[in-house]
Structures are given as structure tokens and as C-alpha cells.
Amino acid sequence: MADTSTILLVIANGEEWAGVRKLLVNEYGYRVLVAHSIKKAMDTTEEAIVDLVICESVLDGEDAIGVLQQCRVSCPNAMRILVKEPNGNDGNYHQAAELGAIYQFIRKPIDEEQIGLVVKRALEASELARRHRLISRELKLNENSPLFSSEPAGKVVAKCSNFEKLVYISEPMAELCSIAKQAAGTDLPILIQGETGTGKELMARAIHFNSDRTDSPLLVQNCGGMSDELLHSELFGHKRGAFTGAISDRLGLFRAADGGTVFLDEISEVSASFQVSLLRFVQEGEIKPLGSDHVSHCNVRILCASNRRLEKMVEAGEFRRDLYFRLKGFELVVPPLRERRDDISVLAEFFVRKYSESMNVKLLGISNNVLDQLQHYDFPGNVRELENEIRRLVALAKDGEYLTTRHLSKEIASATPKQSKDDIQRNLAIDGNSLKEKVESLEKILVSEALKRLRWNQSEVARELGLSRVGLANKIKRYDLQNLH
């Protein structure tokens, strides 16, 4: 295999398989992540990529198949492996497997070498098929193939390449995730800026499940709209009585996630008084959580990220300078989605593929004039709304279709295709005698179009023209443009 596999172990003692993950890591090269717990085991298949699972069939006295059957879905290209009791009552395993939710069968007692020669025949059987897939999705020889037509409907879109479950091909995010691996293996904050919908969260999720800590849990706080009491009890914990409503102690996020990572959304919008807390923990690591004279220290990794520049806010006096230096360990911007247009066809085909499994809908692909339109939009909502769009579309279609315009939303099929400076300056009528005349012309273009391209929305178009608000709506007023979007 070209990249390192990764290799999901769904067991209940560590100890009884501390000889066959050792054999995975220093034999075959694998990353191999552990859960002991069905919840643990299923948010890990949503948070990273997966490549095989291995599954004992009874988790804290649970049957752990539906692990397996989740597994369709997060990870629907992993290959899974059941390992059943010797004794153990078969019930629908065999069921789910004939369903295509199991692979193979393992019995115990654990034999590691068998594992291990398993576990390698699996991938391999995982890289054919991959393979046999790319070949057939474009090699569709049937009545409604591309193939027999003069115009093709599908569109081959490069392999694309993947940060667990952040999916790219543009050089941008090809530079950002190279500098957030290196990032990972480093044990120093991390703070990731970028606009909303953007894929902050999917980025820390990355970063811990490439570190040292993967062992370790990832608790996640959002920090908006919370109040100090409420916020520092979150994080740093309370002791009963310590304010009405605190009727037990509660252990807080940073001593829960001791010796793993805690990532900290909206950071921007804790107040200037928690920042001081904030401050001291970053530096020393020490815990007094609400009511009480205790001090603990415990150590905890922090990811942090926000949807303000943080550098802009500290030259306002609005976050500390000395804790924003010490959350940038490493500072990582991801960049907004018309800003990076070359990941929108593969973001495309993966949200296609990840929910015409879940959906349960066969689809043939998305057609050209899908794409091409898709690349039009400016998409202000980034990936979140591109990924909710491609969900829609595949709600609306049927079995055997392809995704066509008729299936996209109004404000998408309604997108126009962008105008480079150049065609811009090419295109350029300027009326007027005098250079009075020619300079308020050339305004009143220029504000139109900036209007058209960024939809009406005042403050973008302020702020990329450099005006303020009120001076923009004199414009607007003067020139008597008007919205007809």
C-alpha cells in the first residue's frame, strides 16, 4: 500500500491484544487506533479514516455488531472483521454478513500471526476492489452510459487527497495539511482560523488523530455564547454548592481529557476575564475549578480555532496579546472555498459517494454541467453548504440517474460565471466627456459588480472596496442601483 493503512481495534482488553497491535505497528507498518467502547469505536469512524476494523462481537455486555453496520456508512470502503467467542452464539452474524457488513470471521483464541496475514489479504482485497470501482465508473457499458452519447454526462475528477476526513486536491490545502501533519506530531497549540463552514473542527479532529495522543480522548467545547461561570465550570470543574445549581462536583473537560487533547471553538468569544484563567492553565497547566482551594495540574493538549482574526482582535484590545502568542504554536489558516475552486468537483464526488450509501441510492455520478456550476457559486456558507447542496441533490434523484442541473437549489443554478480583472477591464463601457464624468462611471460599475458578484451582502462588498458601510449605501443611492438577484 502506498500510504500507511490504518487499523481500527473495537476490543475490551488491551492486554489480550497488546501482542497482535504491537505486530500491526513494527511488522506491517499500520496505524492502528484502539476503542473500548461502542461509543468510542463509532464517533472514531466518523473522526478519521478507517481502512479496516476489527471487532470483538460483545462490547460491555453489548453485541457489538451494529459497530460494523455503522461502519457501511462513516467508512463504507473499509473492509470489517468480526472476532466472535469460541463458544459464542453465531445469532444474525451470519445474516450480516450475506448484508455486506462483515468481511470475515475470526474466532478466538487470538492467534497474531493468522491476524496479521488476515488483516494484510484484506487490504489488498480493499485495493482491488478500489480499483475495479475507478475502472467501472468509467467504463459504464450499459444503455445509459456517457460512452453512446456525443455529449458525456460524467466527468472523471482527479484523485483527490485526504487528512482523515478532510478531503482536497488544491495546492492551498495540499500546503496547509503538509504543515498540519508536521504540526501533529509536535505536542505545541495549535490555532486554526478560517471562516465559518470551512472545516476548523475536522482539521483538530486530524491533528489528534495524527499525534501522540490518539489514545488519549478529544473533548471538544464551543466557547460562544456561554458565560464565565458556566464556561469555567465546563472546562475547569465545580464543587458542589459552588453556585446554585451545583448539586454534585463535576470533574470539568481539561482533568477528563488528561493526557490527551481538548480543542477550545470560537476561542474568540470568551471574555477578557477568562482569558486570565485561560492564560494560566496554557502556561502551568494548573486546575481549581469552582469553588475550591485546590490546585491541580494536569496535561492536556490545546487546539483552539476561530472564525475572527485573532491578530486583528489583539491590535483592538480585544484578546490578550500574551495568550494569543501562546495558542499559536503553530497557526493554521484553512482557506474559504471560492478561494480554493479545485476541491469542489472532489468534495462533490465524496459527499455523492458518502450519501448515496447512507441513502441507500445507486447513483451513476454527477453529471458536467453539475460541476461546472458548482464552480460558478462563491459558496459563502464554504463546505458545509456545498456538503448540505450535494445531500439534497441526492435525496431528489433515483436509482440509476445521474445528478443534473434540474436537481440543484435556486440561488446555485442561478450562479454566473466569474469575470477575471482582465475581462473585467475588457468589458469596461465608461460614458462621460470629462475625467469627472469617465471617473464616476468607472465607480458605478465597479460598485455594480462587486454587488452582483458578492450578492448583495454590503459589508463584504464594503470591506473589499474599502468603504464603510454608510458609504457604500451613498453609492448605492447615487448610482440608483438596485437588487434584482
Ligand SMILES: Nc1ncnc2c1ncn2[C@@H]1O[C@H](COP(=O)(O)OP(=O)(O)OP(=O)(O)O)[C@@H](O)[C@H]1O
Second form
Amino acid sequence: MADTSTILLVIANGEEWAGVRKLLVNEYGYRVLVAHSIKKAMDTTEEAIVDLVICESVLDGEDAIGVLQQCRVSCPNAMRILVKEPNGNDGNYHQAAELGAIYQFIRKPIDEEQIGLVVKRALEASELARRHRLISRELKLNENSPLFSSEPAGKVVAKCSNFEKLVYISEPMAELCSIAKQAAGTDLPILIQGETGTGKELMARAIHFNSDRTDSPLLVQNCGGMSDELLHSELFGHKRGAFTGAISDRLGLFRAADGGTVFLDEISEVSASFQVSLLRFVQEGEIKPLGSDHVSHCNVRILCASNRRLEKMVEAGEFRRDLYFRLKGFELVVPPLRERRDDISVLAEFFVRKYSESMNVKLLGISNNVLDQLQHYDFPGNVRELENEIRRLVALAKDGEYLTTRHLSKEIASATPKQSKDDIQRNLAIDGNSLKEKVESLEKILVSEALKRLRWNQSEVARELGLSRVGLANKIKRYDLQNLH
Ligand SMILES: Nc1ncnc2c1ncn2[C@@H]1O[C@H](COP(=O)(O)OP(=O)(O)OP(=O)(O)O)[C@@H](O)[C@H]1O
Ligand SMILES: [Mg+2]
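Form predicted together with this ligand, following the form predicted alone:
Starting with the chain above, the whole complex follows.
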């Protein structure tokens, strides 16, 4: 359970629930998110970490129990409470209860104190269940069980932190998320930069859910690969007849998100003329739909993301400097995974849990060998690549097993520990005074490293180092490496 538990109210009428909301926030200190539609409820459980959901059985005349079923996948540890109608019209209640989608139900009319107490007890039960899972896991890890197979068992990975759905433990991410949380509370635009797959979109969603705009929409537009006309029409809207195919008026994303947040992904890709329209919007909140003379205004917070460094593009004259400075009210740079290796294990564990739950495979965890091998790999595709790897490993694993190195992809399986610059310098400093002696000592290091890594397969080592078999044998003899074998 997070320090402050988050409760999601999926309710038709905000007024009817105003008292409950006030009680949960003021008396119990919970964070309360509200969704008035099934879609908004689904989006919220996808994007925010929710500890408990209270859902009315019927919303806008529609059966809303599906929201609780969806929660089992998107927030598996959230407690789920159903509020039944007084007249007994409860949709698919029995089916959902049987599937385990419901922890408890309450019947209307609303009794604020009863709900407060039920929520408190449910969260306590959830915390107990969490501790129980942790303890059983540790016990299992300590057992001398044959299930551990030939590879040593996985460590219990340290408790990680969350910024909504972002999982991390490393120092750089902790610092970044702490700035992001502060930035979320201001209304300034935020520019999120970082390589592909580092979690920029997840960061943008977490920021929206931690801002004052959380009850209003978050709309996303990818700006890559779109013509100016289309992008303009998507964001600013158009009048009927503005261009061929514009058969009716279109509101545009900015006005649809009025009061909320718009996330512009791949902002580096917009044209120079579009940058001008965007600048006008960011400065004045002005919107001029295509084909219209009428200028209107709306209040939207902008978040942007880019994998290309915008400051470099500004230097190269490819992106407007004034727009760049407007967009980076805050600038967050998400580091690549290889620069925060501490996150690899907690993310791997997180993805194992996520995919073993959704694929219904009962795994014991990840073996140390897999965790070690993941540490050696550079992950050019960052967290997305790690996630895909773990998803594949889980799909290939069987109940009661650890994830082992058997199915690791070739690139990851062949990754080798990096020798840091310091190591090389140290080695160079230790052996030899003259250049010749230092070069020889480096050659010795490289040959012995390759021999160890390729398990003394001398043909492979010779091929990798560009030597003949005889040449390699000479070096082994010369540097007296036989005793390493
Ligand atoms: N810290 C994290 N915790 C959990 N999941 C993460 C984290 N970072 C990234 N992911 C997952 O990795 C995948 C890629 O993340 P996301 O789409 O946010 O990256 P991105 O930086 O926007 O990538 P791109 O530049 O390619 O658009 C998603 O499935 C996301 O859920
Ligand atoms: Mg993205």
C-alpha cells in the first residue's frame, strides 16, 4: 500500500457522493480520483495506481461491473467494492462476484460512515495480503527446494518505488520523479526528453494524474509522420469544407481537452509553420480552426515528449528557440536504462509479476543468472526492450519454475560484463612502464578475458580476436595463461 492510498470512485452523480469524498479525503487522508464514465474509469485504472475502487453497479443506464473485472488486470492488487442499487438492479453481479472481481458490496442509500469504515478495513486487508505475499515468497526462496533447478534462486529484489505506473529504485530516477511530482503541481508546460522506450509517455500520464487537472481529460497526440494540415485539424479543429474531405466541423483536441492536459508526443517532428501556430497557442491560448476566421481560447496544459534533443535542434536552427523555451517550463530528461542499472532488476520483477498474472502462469521468480545477464546488457530499446524480453520469457515458462537463462534472446545471452575505464586504466597503470610493456599487458588482459568468456573455445577466441589458432596458442604460452584454464 502506498503512503497515501488512492481510491477511485466510479459514480454517476458527484453531488450524491460529495459527503463520502470529503470524508475519505479529510478524515482518512486518502487521495480520491473520480470517474463519471466507464471509459474514464478504465483510463484511470490503466494510468494511475489505484488501491481501492468503489463502483456503482449501473452508470448512465449501463452495467458498470465490467470496470471491476478490468481492474483485476490493470490494478490486480486493488480492492474492489460494488455499490448496489436500492431496487436490486445489479447487472452481472453474481457472475462478477464468482470471478473474484468483487471484494465487498454495499447497498444504497449511501451511508458515509459505513463506507469510510468498509474502505479502511478493505485497505487493511489488502496490506495484510501484501505482507503475506512477501513473506511466503521469502520462505519459498529460503527453502532448499528442487524447484530451484540447476540455477541459483532469485534474490528478493528490494522494495521499489512508484510514480503512478513508473517503477524505479535507482537514484537518478528517484531524483527525476521527485522533480516531476513537484512540477506536476504547477501548471507549467513540461518537456520530457529521453531515448526511445525510457518511459516518457508513462511519465506524462503520471504527471497528469498528480496535477490539479486529474478530473479533466488527458488527450494524447503523436506529432510524428503527420502532414501540417492534418495535425492542425487534429489539434485546432476545422470548419466544414476547410479542405477536401472536411465534411463536417471538427472540434480539435485542444478544445476537447479544455480544463485538462494535452500530451504532444514526438514534438521534434512538427514543421516550422506548425511551430508558429503552437507558439501562439502556448502564449495566448489562442485557437483558430482551419478554414475559420474566428479565434477562440481554451485552457489546456501542455506536456511534450521527444527522443531527439531539442536543444541540439535549436542550435542547428531546426526548432524555434522561443517555442523551445515556452515548452520547457520544466525539462525532464529520462535517463537510458544502461545509466540506471539498479532499475533493471526491479523492472524485471515487476514485468514478471505483470505478465505471469495476465498469462496465468505461476512462477517463482527470476533466477540470479538471468538477473546477472540482464545487468551486462545495454538495452538500446530501454525499458520497452526489457519488457518485451520478460514477456517472452514468461510466455515460454511453466508453472512452478524460475525464469532461467535457457530462453534468453541471443543479444542478451551473449552480453559480457563491461570493463570500466577505471579498470582498464588501473590495469594499464599496474603493468609496465614503456609503451611496449603496457601494450603487452593490455593484450594479455584481452586474450584472457576472451578465453574466459568463450569458455576456452580456442577456435572462437582466435576468430573473435582475428588471430590464427597457432597465433593464439603462442600468446597463451607467452603470457602463461594455461593456468587460468
Ligand atoms: N519505469 C517504468 N516502469 C514500468 N514500466 C515502464 C517504465 N518505463 C517504461 N515502461 C514501459 O515501457 C514501455 C515503453 O514506455 P513509454 O511508451 O512510456 O516510452 P517512451 O519513452 O514514450 O518511448 P518512445 O520514445 O518510443 O515513444 C511501456 O510499455 C511502458 O509501460
Ligand atoms: Mg512515447
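Superpose the two forms; the largest set of C-alphas matching within 1.5 Å is the rigid core. Not measured: the values here are computed from a predicted model. Residue numbers count along the first chain shown, from 1.
Core-superposed comparison between these two forms: the CA of Leu9 stays below a 2 Å shift. A displacement of less than 2 angstroms separates the C-alpha positions of Arg31 between these two forms, with the rigid core held in common. Core-superposed comparison between these two forms: the CA of Val447 exceeds or equals a 2 Å shift.
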